[in-house]
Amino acid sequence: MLNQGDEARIERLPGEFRERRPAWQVLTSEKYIKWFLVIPLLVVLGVFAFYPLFYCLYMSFHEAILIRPPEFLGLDNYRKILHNRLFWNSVGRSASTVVVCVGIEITLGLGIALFLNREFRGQNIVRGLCLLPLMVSPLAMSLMWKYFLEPQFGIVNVMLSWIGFSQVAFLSESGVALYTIMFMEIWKWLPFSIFVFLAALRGLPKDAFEAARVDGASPWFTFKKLTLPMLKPFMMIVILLRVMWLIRLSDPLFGTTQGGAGTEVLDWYIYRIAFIRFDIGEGTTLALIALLMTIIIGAVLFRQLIKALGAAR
């Protein structure tokens, strides 16, 4: 059997001295097998990623309503969207949702993780209960909270009436509905932050904290100078993932407001234009703009993650 060196020497020989090998043996040789194995992945990416992306790019330059053939418009869709007040309002709501949800999830997640990192009776039961929201599917979660927050018979308004407060239309009042959606999203994904930080706290080196304790450092000083800097890479991971997910926020709206009462965030605005108005041209343009915004934000956050990882070493 020929080894790799023998095959290389045979390849350098003139054609008339080479031994002819079957096509299958040539294709499965080390020179070609790596490309042969990549072909299925390229096919999958081409069908499910590259073709939809380029088709969206093509349709974004057209006026494409389902009832008539596409008509080339050039950059008119982009100009129309960038001068559309509804688009910028949806971007503003998405930005507010990202800032509020990520800020609260980081703060509460870290605080609860610090509490769960202590040894106490029933800690495993408490950790299991904290994990429950992650086990609920997003649509089931939105329907559950819709019934909990129902103005007349929902358990939340019933409890408010017991203590003397008036009923609140959590999902239909314009100034309240968006914050209710934020609360639902925080309730759903707070356990993610908790258990990322809890795993990070469990993995921190003990020697540095023991040395600080021996030197008489206060708990706040130890937290500020040791714990927080060591947890910064994990904070950036949580921020990066949650920002990417929140930009595509739409699940809580399906079972509750359907984008009404001032809750139409960017992803739902794209859905309404493309699949309710059936304006495929404007919808694909919106999707590409949202993709570009996501890539830019993700690149900035990823650079900060790399810096945090480098500083933690």
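Between two forms, the rigid core is the largest collection of C-alphas that superpose within 1.5 Å. Bear in mind that the values here come from a model prediction, so they are computed numbers and not experimental data. Numbering follows the first chain given and starts at 1. First, how it differs from the form predicted in complex with its partner chain.
- Taking 2 Å as the criterion, Pro40 counts as shifted between these two forms: its C-alpha moves by at least this amount when the rigid core is aligned.
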Given for the second form:
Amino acid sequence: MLNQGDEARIERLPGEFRERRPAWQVLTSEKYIKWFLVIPLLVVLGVFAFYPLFYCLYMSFHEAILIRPPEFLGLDNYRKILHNRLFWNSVGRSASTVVVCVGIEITLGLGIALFLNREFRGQNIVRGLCLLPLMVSPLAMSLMWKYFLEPQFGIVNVMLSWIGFSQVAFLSESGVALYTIMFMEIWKWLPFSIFVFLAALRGLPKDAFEAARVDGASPWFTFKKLTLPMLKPFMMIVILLRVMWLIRLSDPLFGTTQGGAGTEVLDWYIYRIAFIRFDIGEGTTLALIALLMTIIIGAVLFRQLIKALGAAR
Amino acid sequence: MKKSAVVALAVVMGALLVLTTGQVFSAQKAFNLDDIPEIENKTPLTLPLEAGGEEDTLIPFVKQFEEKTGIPVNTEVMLFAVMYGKENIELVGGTGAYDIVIVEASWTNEWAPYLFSLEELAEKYEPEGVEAVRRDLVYLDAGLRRMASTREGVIYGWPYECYTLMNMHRADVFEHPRERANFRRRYGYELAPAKIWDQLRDQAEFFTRKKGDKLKGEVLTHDLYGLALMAGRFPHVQDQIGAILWGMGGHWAKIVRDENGKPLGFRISEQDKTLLKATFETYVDLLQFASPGSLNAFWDFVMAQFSAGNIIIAPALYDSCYPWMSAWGPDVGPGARIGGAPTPMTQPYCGNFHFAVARDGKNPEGAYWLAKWMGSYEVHKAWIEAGFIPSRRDVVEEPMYRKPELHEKLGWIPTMLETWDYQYPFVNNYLHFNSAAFGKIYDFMTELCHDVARGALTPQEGVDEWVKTFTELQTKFGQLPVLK
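Moving on from the form predicted on its own, please list the structure of the form predicted in complex with its partner chain.
First the chain shown before, then all remaining chains and molecules of the complex.
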């Protein structure tokens, strides 16, 4: 058995003096094993991520409509999309969805987590019930809300009429429908932020809070100066993940508006161009632009996350 | 002498015609599984079916086919919303995933390169050759036959289901003496199913009432709306808008042919633009009398509104909805009755689905006979009795389906036949059945019509957007140019 120093010396010897070792031994040597182990992952990434990504890039420079061979267009698809009002409208809707949903989920999620962090009777049942929306399949969820919010028969409007309010066409009024979609999304994903914050709160060091209490710090002061800074990395994780998921939002639209009533967000627009119109050139261009946006926003948020982790140490 | 000879000749010709038709009629009725010859290729077939109840009706017939031929058939049930995309990618990619595909009439031109024509298949597999197909197709409505064909007139599939927009209304309300008298007093003419869109507007306005007002002399316990529309962003809004446009004599885009009938391209005339603008205005105007929710609606919403007694008229709804609309809700009151009439101006969309054999399938012979079996009299009879709308006129015209006691389930038949007959001369010129890009144009129409309906585009902006984007899509995906 050679030790590390011997191995290095042998490397430096002219070829004819080197000891010839079987391939298996070479691959499993300390020098190569890490690369050897990473090969399956690289293959999977190459086949399922890099190849489609580069193929998308190739297609985005072409007029690709399936019925004839792709025709090179240069940057025409990009130019066309960047001058398209439907694209910018959908980007605007996606952006407002991200801001509203993440803002509410963080605020409400933290509030509910603080409440659930206390000991009370039936706490496990309440926590279990809070988790339910996450378990509903996205399509079932959108259909369920469609019927709940139906203008005349829907339970929500029936209840509103009991207390004297007039009917609201939640999913058909242009100014309201997008907010309804946001509400559905918040309803489904609020438990995610609740439980991330709850887990974080449970893991906070008790001694710091004990010291603050002994020093007579008010609950608000403790929350502002201790809880919130310590939760920042978790908050950044929730924001990072939710922003990325919300840019790809499309499930709640499937069973409800199908992009109508001013609810066409970026992902739905991409789906429609690529898989209903089968304009693959334009569809891939849109997908790449969306990916680029996600990467930029993700990178900024990731930097913040790293900073927050550093500060929390 | 001369006169009697002519009469005799006419009698003989008439008798021959009757006898021939009679023979064909009975031959066609007699077509059943036993007429399918032995098929050597036992490669399993894959057949898509639309979800929503039709699979329950058709699958037993698929099983019978399997038993008779020994060819296993896999059925794949899918929603209509995903059907075009799913089938399109398999056909264009030549994957061989489906031996038979469901083709909506307006997709025929687009998919023709990936399908076998019926005559091509008959030549190979029918003992009597193409004549057998030609004889069998006589029992389809002529308009539907054209819709299942390309613009060159080549037929690709056996139509099995169709849907014709019609005007459904509360016949009991339309016949109520007090309502009739009030309507006459207000509008100066008799209350009857609208023949033109202006009449429909009057009726929609007349029946839009508040809770506490009266209907048929009874106090309403909820708001009442004249009508409900399918104005959501679903592939139905353009069918309603198209019914107005075609009824006014306009075209989305009209096919232009040379003197020999060869298609040269499409043209949107100035008159078409003016009529499209008027159409959009009419539709937007009607929406003020539509029940809330119409802007996110398709047919299921309109049906529910009608059955619950929230509306009086469903002015352009698929006849396939008719059998389900008499399940009256508790607020409707006694005596409610459905009535049917053609849509105003009688030129709505009359689409159909047909089963066509894919070129990349592994067993075209088996697929041909299965598709033919699905188009047979026996299957269509079961189809109508299950509450669906068949494409065969011999089934629809059966006297047994005209009994008054079947009105609630089959009262759509006279209206549908009237609409088919009225529409037939126009079908050949409609964009839907001539463009090879219609699957894509259809999606754009949905977006456009919905945006105009919800006020995101004015009618004039809608027209401009239509001209611009239709030209782009037709040029990119279609085979014929858009002519100036």
